[in-house]
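What follows is one chain in structure tokens, specifically the form predicted on its own.
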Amino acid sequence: MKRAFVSALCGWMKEKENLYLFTADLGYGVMNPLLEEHPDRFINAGICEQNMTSAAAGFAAEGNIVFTYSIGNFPTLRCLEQIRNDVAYHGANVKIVAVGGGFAYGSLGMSHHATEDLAVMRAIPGMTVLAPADAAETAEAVRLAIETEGPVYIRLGHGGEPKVSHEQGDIRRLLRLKIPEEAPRREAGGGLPRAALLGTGTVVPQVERAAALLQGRARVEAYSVPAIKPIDREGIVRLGAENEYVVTVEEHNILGGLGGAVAEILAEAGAGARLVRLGLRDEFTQEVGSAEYLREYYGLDSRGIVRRIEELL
């Protein structure tokens, strides 16, 4: 995903003279595609991300677009309040993007994962929260963060994640769920129970495997959720009145992100489905490991999906 990032940032930067990245003493392998063709639109702010937030904003208020780009939680909550200040307060056009969301430095510990991102930079008004799955989602992310006026929060992977399937999530417009119209309404009575899984971020995989074990014992949908705000309303909706189950998966916590959202959506819709969020539970974690390890231990991987699934059929 990193490297989807940085090769459509260099694509749109031959399109848009005013289109600048700044990151925090980080990247460089990654980023020299970018060093070698636009070296005078790459600015190292230093390990100083609180600094970088703000210089951006000045950048930014000058009538340039401009990225900022750090790991884990340095770029969201060790700048929070110049994000809110600075950025936000203003509509500027600065568009946030972390690199290794969720369990993906694992093995850093608890200060590295990023599982309370989405939350916060929700409820920050007027911020867009992306959440990609694959590199063709993170390509398309890029493109609706320039097109987007305002400040734009990008969550990424840390890199080599799986291809999804795009079947149900429309990476064409990533703010509308890709449901078939078609699809049929839920039944009271008889049959194989429906249920819709919702994942977002690099957790989708996870989420379609478990989609694929649980044939057979009920109809399932797997949906990837890229765009958590604005989140695609109408098709989550949808989703509740078709489905007995709709269950969000997410490499954070299941306060305000993903299952939040989802919650407030179908309690205000008054849905009939029954939600049920997977994630950590108002909990730090306690663990350190891998990512695949951090998965399968708070139950995210697709075998305790599907246990949990199966517990509620």
Second form
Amino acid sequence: MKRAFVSALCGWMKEKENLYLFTADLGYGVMNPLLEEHPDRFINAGICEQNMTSAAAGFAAEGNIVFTYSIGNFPTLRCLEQIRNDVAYHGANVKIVAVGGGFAYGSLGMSHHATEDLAVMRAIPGMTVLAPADAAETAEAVRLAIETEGPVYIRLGHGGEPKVSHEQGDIRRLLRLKIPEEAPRREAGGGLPRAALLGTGTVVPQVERAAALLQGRARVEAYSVPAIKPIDREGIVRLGAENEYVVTVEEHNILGGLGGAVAEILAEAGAGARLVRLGLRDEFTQEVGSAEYLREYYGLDSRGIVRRIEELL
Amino acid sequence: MPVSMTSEELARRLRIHAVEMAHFSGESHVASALSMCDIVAVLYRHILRVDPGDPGWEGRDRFFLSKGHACSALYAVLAETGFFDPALLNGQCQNGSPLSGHVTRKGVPGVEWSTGSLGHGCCAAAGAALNGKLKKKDYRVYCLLGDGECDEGSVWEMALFAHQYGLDNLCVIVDQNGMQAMGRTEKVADHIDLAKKWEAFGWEVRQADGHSHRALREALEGPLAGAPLCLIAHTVKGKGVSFMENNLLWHYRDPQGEFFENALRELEER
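The form predicted on its own done, now the form predicted together with its partner chain:
Shown next: the complete complex, the earlier chain at its head.
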């Protein structure tokens, strides 16, 4: 995903002379294409996230588009007030990119697990919040960030994410996943409970698989939600009206991220569906291991998602 | 502002405004503003290339007030030099006023950056200076910091960055009045030798009496040093009002009653 990001950004740099990348000394190796093609657009600000962010805002105010880049919580929480006061209040054209959202750096421990970033960034006025699931969504997120005037946050995975199954589409909308039919589907599905599964970012393949495993036991639709803010309100209200259950899945605290955003919309719309938020239940990860291990541990892998939904049905 | 007005006279007017603004708003930080009046008077009278008729002019020199709590002096100098109507000044902080208690650029012509949390404005200034360097623009970027503000780690992140990118178009002025919110700087977080610290970060350091207009001009008009410039301006907190000078109480207190009358009398008699 980070390679897809750098590749997309390099492409845009050819078109936009005012496009720059500031990094807080991260991106070794992965930045090589950018360093080769556009060395003059690459600013290493050192391990100084606060100055990087404010300087990016001051630099953007001069008519530039700046991507700030680091990993985990460093480009967001470490310099949150700089994002609030210098970037967002000034409406600066700064695009904040975090590599390794959620459990991507699972083995590195709690400091490197970005599991509150979506909520925190969503609370910043005027901030667009994106969490692409695969390389194609990442390229579209970069496009949307460049085309959006003002601050944007992009949460990326680490690398090697599988491609998710929806057709290319407008990432501002809920993107419906094509569910492989691994279990025999009951024709028409009449009488089966209806559920919509929504996932964001690197957990989407688990949602996809969970939906496949549930075929035959429920009528399940599954969606990738790359845009957390602004979110596809209309699409969520529709799902709330059409389903008995809406289930959100995220490598994130259940407060304030995808689950929080969907809860706000369903409650305000008075939609009929019951909402189930899957994620970290207001806790820090106490476990260390691969992202796969952590998803399983916290019930966010496909089997965990299925287990939770079966309890409901 | 009449063309003939000296920077000294401008500074005196700024002090009167600062005292009046604190009086009418009932807000704090009058002593912090009095500390920097000579610096901004010299900047706006002699140093900065700005056009009050076209505040966003691309070729302007940029001035970032990083110690945003002392903004009455900046608002006053902008009003006195024609950026906006001085009649707005005495409404600062009051319901519906565009002039907040920490500097904002929204709806206030001539303000480069909104600040209030310390250690932000200087970093944004470095971003503006980097743009000037990369695009070979001839504008310069000035930034006024408090010495207490130099406690903030982000200031030193900026100091590293400005040296690394050779931002010789950036000039930071430290208003070194020796006091911060809870006491003398050396009692709170001793900087030991601020000049040496900036030098150690690769900056050209100059020092001047921050109330001597001649000394400030000499320091600021000197040739570019090929490195970012830090001017340490030695100042007195509360300068110009005898009972406010070096008295931490006036970091907080707003002048009312006899205090207000006496402060104005002192400034008007100068």
